[in-house]
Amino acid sequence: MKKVIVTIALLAMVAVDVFAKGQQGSGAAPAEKVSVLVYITGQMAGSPPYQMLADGATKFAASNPNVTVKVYEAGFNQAEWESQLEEQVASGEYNLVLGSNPSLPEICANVGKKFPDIKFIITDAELKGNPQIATYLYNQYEQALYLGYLAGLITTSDMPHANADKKLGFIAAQEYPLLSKHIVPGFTAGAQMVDPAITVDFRVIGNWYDANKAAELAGSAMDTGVDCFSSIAGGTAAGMNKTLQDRGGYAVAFNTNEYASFPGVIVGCGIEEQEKLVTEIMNSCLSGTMHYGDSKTVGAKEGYLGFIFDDKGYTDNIPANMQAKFKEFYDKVVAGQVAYTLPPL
């Protein structure tokens, strides 16, 4: 069903102007009512990132009976996602747009051109200067640093699947500038400071639906020497991580715990904490301090992207030194003693 609806609560709405009018920063006064939606461009089921934002905007609103929402799923074809926002907003019936997409900020300010009363904040984006939208950029390039550090360990190992090859591999539905700029460079460095040679094959589906392609992809790199894994592919990885447990091999998974799901063959979780976001954006917006027009960057060192540590799909799996080296240079992370430099989108 391409619509989902989820109604928290019903609220007749009063002639509340919530966010005024190309309001920028926290001088804002607190919102008395606020009507979400929450836009999301393709489908919750199979990714968590998308499921996480619905779900904190909608636990937020459970708690608060000042605030609305509503979910509204606009499927996976990408040139009717503008003509969709538009119709819902020209409803009426929201005040704010809250999304996760790199594509949406181009999108909200089209609409909003036609709709200069209504807000947009988006989730894992980057957009400044425009007073309706206010973006979160989550730092994936040091969530994938971490990441393809473990890999690297994997990859040089002697665990059961892992062969001389020092080579990765990295499957994405599809490109887009934070994944070929930020997530994929990221992972690669991150693998590299295991060991220079290590290299990263780089594949791409085309979409965001077709596992049998996932999985045809895992195999010929595989082929090639590829014993471990990462993705960004939301549900088409699924077909890649069968190829894995089918065939013998491992992977490393982005923004959720994912362990359960192939056991085994999942031996490495990175965590966003989506939620935790969304529920502190709620409370700007009811508080009146949301600075629209700027754009923030989140990452581990700011407590919203992590890693869990603690399930026996990692503790059962990962050898007991690898765990120790990994840890080590985890918290050297966070705690900003890893260098890097931020490559612009």
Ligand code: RBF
The other form holds:
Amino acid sequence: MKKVIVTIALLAMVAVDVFAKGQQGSGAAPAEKVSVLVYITGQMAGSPPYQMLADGATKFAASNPNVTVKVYEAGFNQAEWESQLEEQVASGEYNLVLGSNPSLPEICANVGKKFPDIKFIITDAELKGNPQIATYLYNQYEQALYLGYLAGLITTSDMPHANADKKLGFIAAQEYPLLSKHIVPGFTAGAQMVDPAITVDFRVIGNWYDANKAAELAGSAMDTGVDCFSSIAGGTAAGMNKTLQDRGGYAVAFNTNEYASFPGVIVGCGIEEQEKLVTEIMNSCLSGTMHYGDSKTVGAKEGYLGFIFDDKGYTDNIPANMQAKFKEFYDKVVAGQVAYTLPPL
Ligand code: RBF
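Can you switch from the form predicted on its own and show the form predicted in complex with this ligand instead?
Shown next: the complete complex, the earlier chain at its head.
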């Protein structure tokens, strides 16, 4: 019994210590040196959220001598992500792992058990209650809502490649909770705020590298009357966009400025402010004000998701009256004036 009490008391002291280091205003000393492993769950090429994560951290290190950053690309075999992370962490080189993927919290929690001194900060994910892990969830329901609204305006328009069918397409590389609970429902809800008769043809590739499959899926959806797509498909989206370019159709893109890659096809681009978030995260780490064990949700209302209005890819292709309608809707989302319920993940 005595042993149990002593153990509990010791555990409590450790817990208090870990939390104290992570709490704002606790008097904890700022971190002296931060050695960061940027862990890319896939490849940077074709995946803007990963590229922005690495760029944000690398730029921060360039102007902060106390911060070093190494970027590691783990590739597309998800079954190997945990063992690769463990191997990297075991090198003893790092005191912080930075990643961006909804599947990382579980992987980091497992690796963290073996390396209690390492901290993990993950964006695009949600986990509460693990004192080694902080997460930041982008409220992608909001970006999906306004991109869906724009796609709804396009499919019901008289733009050159829009047909009479009120059908949109959505191509996903893989199904996962954030996609099926926030992104696709948000996109559908946004489109149906233009016209409740709009439907979304949802198709899944099965991986993050097969652009040919994305091209094929887009083609067969177009055969059924789809004229405008969106996707969460990393580099494979190029296949979808190529089909749209060949046959005539439109796409709205999540997270990054892609107008120039398929001119006249990609006519709307949202933006995820991953670099800004990473810079803020790194500053918090240096000043010792990072909150571990916590998750924060950041969306359009908070200024972490947006839309690129000032690009010819948008202004030259979307008719002025539609631009006005879209801006009005977008502003309402940002002002919190479009009601929706964010489903739990
Ligand atoms: N997004 C990418 O852009 N490229 C990827 O290779 C990629 N791989 C992912 C793998 C898994 C297991 C999961 C759950 C998501 C992946 N995402 C990828 C999606 C990304 O993390 C994010 O949720 C979406 O880009 C929406 O912002």
